[in-house]
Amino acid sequence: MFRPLLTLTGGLIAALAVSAAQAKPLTQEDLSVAEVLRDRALESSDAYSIVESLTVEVGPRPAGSEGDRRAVAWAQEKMKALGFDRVYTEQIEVPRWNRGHAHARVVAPFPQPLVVTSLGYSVGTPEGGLTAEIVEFADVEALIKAPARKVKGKIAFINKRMERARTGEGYGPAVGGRSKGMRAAAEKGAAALLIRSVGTDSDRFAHTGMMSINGVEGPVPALALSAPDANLLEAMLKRGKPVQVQLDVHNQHLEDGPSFNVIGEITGREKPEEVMIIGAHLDSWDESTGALDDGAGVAIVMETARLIAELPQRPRRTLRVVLYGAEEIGLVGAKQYVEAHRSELDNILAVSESDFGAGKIWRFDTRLPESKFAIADQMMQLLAPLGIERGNNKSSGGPDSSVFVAQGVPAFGLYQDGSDYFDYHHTPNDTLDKVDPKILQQNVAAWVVMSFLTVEMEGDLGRIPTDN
């Protein structure tokens, strides 16, 4: 059993009342308290029990669904139990959609079934399904440039492979087929769209995900193929014979409805109006329990706040945990949060988000004015022993945090090893067994250092230039 933090800090408690006259933004006493927090996280942080609770007691939680409503109630109850000073919600409006069945099979020249899943918010096929010839494109840009006569009446097949990388940098080049492909196919009169799943695995699971639907006239069914089935289609097409595929898809678009950002605070003792926001997104896709995307992130930031709440007194400023709603369908919760709190953005010290699974953190990036780099350097004194290296100053802070960064709010990024993240991303295989409790402890240790030192430091982090 870990002893109470009060008995461990001894004379270090004085760090929580450092005089504003001191020159350094982070004093040695601040760093010493953060070190105690870091070591406690490594020994006894319990983020795993939080993600276990979310996946077991709530499960899938698409925006605006019954699962989403259960998740919102779960998050409020959990934050209160963890000792947050204030817990509340803010309603957002979200488009809603129900996934039905999606079946695909090659009917000629080599009949056999295919494993597919509908992309988020896809329409269904006409009653009885549709059958059409496949036309292949190397990527979405090739589809966009293709003459309509090549596509009209056919099933456009975007066969873009995603490259594996620790940083996840292969995602950007591949995801355009998912996000823009249906729009391009519909504009050229295609019967439907198939894409190679945006993922790095070779499992026979298809990866879902959101696509651009606003303003598309005459949307067409859009589905992802598992990687082995994309390989199968590719091999058939190389034989030089027309390949015909039959699709039978049923999905349901619903009226817009409510979801919520769930917010919990550890209230600052001196400047409660000044806040650091650490976040994750509460929603998930419907085909898994969302343990990696983003149950692990939810657990990491909630446990970070719990550890800080156990200090003998509150930090100088407020630590605010925001569990964003409807991230998966376009950062809806973050966008509506920024719009609702535009007049308060100058009081946000910094933002950061955990939304890249449950891998070990290996890099610390920032988005700060150059005059504030010394603060990050001081943080690195405590992050380096965790196996973390200094990165660049180009961090977005995470998907939801990027909405704040666009308004000039500084950001921190604690980047996890994403080598296998896209093996599971948006598939039924995103489940609790992929989460390692010991690695979650290392995550929390890094997050508690960064978060505590930000809300306890002297001064602020300034603003970053924007194009706005």
The other form holds:
2 protein chains.
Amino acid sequence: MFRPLLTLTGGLIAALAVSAAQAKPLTQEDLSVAEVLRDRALESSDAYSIVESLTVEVGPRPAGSEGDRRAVAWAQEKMKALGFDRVYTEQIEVPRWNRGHAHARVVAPFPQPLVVTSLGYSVGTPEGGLTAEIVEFADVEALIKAPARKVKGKIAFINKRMERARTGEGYGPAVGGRSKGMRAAAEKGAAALLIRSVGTDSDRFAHTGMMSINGVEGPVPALALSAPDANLLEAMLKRGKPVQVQLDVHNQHLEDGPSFNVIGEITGREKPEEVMIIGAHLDSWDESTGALDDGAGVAIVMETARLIAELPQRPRRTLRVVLYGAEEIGLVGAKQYVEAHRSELDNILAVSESDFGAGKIWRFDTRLPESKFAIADQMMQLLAPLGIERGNNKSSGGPDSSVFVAQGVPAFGLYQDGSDYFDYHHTPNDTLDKVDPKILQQNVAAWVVMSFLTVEMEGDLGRIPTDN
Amino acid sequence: MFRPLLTLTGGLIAALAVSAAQAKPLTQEDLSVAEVLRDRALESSDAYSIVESLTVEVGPRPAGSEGDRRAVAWAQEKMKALGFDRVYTEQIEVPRWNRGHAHARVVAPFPQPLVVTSLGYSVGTPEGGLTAEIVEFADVEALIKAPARKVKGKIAFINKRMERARTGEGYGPAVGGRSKGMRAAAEKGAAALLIRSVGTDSDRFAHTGMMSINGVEGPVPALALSAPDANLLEAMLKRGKPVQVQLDVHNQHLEDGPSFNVIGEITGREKPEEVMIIGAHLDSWDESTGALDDGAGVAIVMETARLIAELPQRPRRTLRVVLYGAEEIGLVGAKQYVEAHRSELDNILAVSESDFGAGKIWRFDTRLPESKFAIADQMMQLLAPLGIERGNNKSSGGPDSSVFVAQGVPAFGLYQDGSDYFDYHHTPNDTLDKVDPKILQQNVAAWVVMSFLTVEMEGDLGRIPTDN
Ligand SMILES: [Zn+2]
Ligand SMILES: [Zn+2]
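Please could you give me the other form, the form predicted together with another copy of the chain, since above is the form predicted on its own?
Okay, now the whole complex, with that chain kicking things off.
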């Protein structure tokens, strides 16, 4: 049953272009084809070849950079070579920034260099650097609460540890220091912000990542310390003497420039205008080759589409692969996509994104009207043998997908094991060797089941409540 | 029994100052005291405090640097605070070198930055850097055999992988590229040398380390690539097109300068002139805080001496802790120590060094005359409960100890589990968090058994065959 509009706990839902016919369960024939696709995925090494190709032939591809342009060209060529019916790009506008150097060292009481990296879009230090005393905070909330006189002229150090979890749920409580710390530091007149990296490793890599900068007056340099360096600073502070740190940071803010969402389609045979969007983001941070974030996701969704394109006939609806641009700097590509396609959102049957590394998928979450749960249960028949359990109905569909979900588009979430994702996340160490080819096959197997059954089903998935 | 001189397979051994009395087995009383010391070691966290102090308060301490000077001061203060009877330094002369920057990037066919580090004492590139094609070799032997025309003007890339092993035995077959590669590259007119790091990790750290430079005419820049970057270069080369790499390296060779062996003694109550030397090296590479290499060793031998100093009476002979300077650049401190003390070598009962990280000790090796094996067997009674098995009689006693062993001084080797030692060795990632306090206690427990019984025994350990 399609869920009646009246029971939606949100605002108005536009008239649905997708048919509001009776929810039809998946047919046995569809399930059989999905099973064949699943088992082919478990034999194919093509996804690994795709992420290998992207990391070796393109490498780092931050939004708006030369690497980004090469990634866009690479993605189009690859999609054409894989047999997509239609490949095109849609231009977006992105803020651009070039990382320069970031040197930090304790100058007193125990002179030592520190391993740091600039947070995304950080300003630099004044020419010649700056030296100031460290003032430590347990978390960003403590910094926000602190009186300005305690912070003024000093380097605010947010020393918050992130907890390891399969779900990655330690990220939320820890990431505030990165996203909101600079604003709080600048408002209180701090000389700079230093944070313990938002990560779960104990390696000498600092984790970069985006922060909120819009509207901050007088932004100050914002840097992450590697975990061992945060430990070092902590140990020095415990000895009770003032700790003076020197920072020398240079970065470059450029004018906004173009980037692209790269889109490839397997065109539906019956209702080509109705689409499922499966996605990943094409951009990466600048310090790594972006194998886990999000080369693996790019490979998983491209290979999913390729397997479906190899069937003797096209699926009933269109499978659209969207490789979003500029995800890392604030879902820029996804937001501009939804804005540009606002009138067509009702044609989007469902969205899903792979953007949590290359770990084994262990849980199948959804964001569906309750009346459509039976379809997810049917999908589970083919997912369970892959070691996947049924999860909850709170899926965001992934970072970029969440922008669609906010507009009422249903979503699926194939949840990867993220136990070690934040060991590598946003560090130079996010490289191809961290991707296990066998596990990547398991990922594609699950994706192809979900994607094929969605574009092939006779019914639809309705709409979900919107945010507004 | 003291082994008769005539059976020595080496040259002349000077008259022995240590008594050539009958080999007396260890007494039950000595063994009982050693057992108490062992069990105290298993309760004490002082070794961890020592390595914490060295890494936090001093940090990097390459030979002849400001950090080295601070380490020498730190070591003397610490030994005095720990209750050593006598603390002093002996000056040595060391070649000095300052690491500058090392930037590398592929410029064609797939532009990407590479993570590299200069090998120790590498020269820099000409002003403005150099760009050349990569020519790959499986190992240093292949480079040595290659015709010069194949190498001339190119960047020789030695792509040899190191195998992981508890014994660290993969190091020998892999380290030739680092130690001998630059000489071979320079002789054939290469533009530079690049090697896959000598290490067992797959993290984006390049491993530095010393190379042979003396007498090389026209040395060329020599750099290590991290394992993921070596993989990247390998993958590009496999695609068959010439791979061009740009290097921009700056380093600084300074005049020879002073460093120091730092020495602390627990003075013997009966034969103070007879000594056992337990050691570790005080210097580290410049990119890390040297927690495993060799802060842990420094802590283990200092804490061993401290525990013995806490006994109600001094041991029969002197326990001498030598913290060698400039080990990393060629056992400089140990060589100069042996040279300066050549006439007193016969007073050295035995040597041992802790310089293989902070892993659990699993094997007890020796370098003793056969007639003294019974003493090692007695030591094993107290070592076996620590999970330690009896090993062979080929111990070098550790890198610095090997200089003494070559002169006929017996040695002990408490072999640590080195399975992950080469994950961190000579990288910025050799930091305190890699040291497990519990395992450090097991180390000290074994060291205190071996050291106490050696300085307390009534007999002696004889001499071993010399190298010459
Ligand atoms: Zn991502
Ligand atoms: Zn060492």
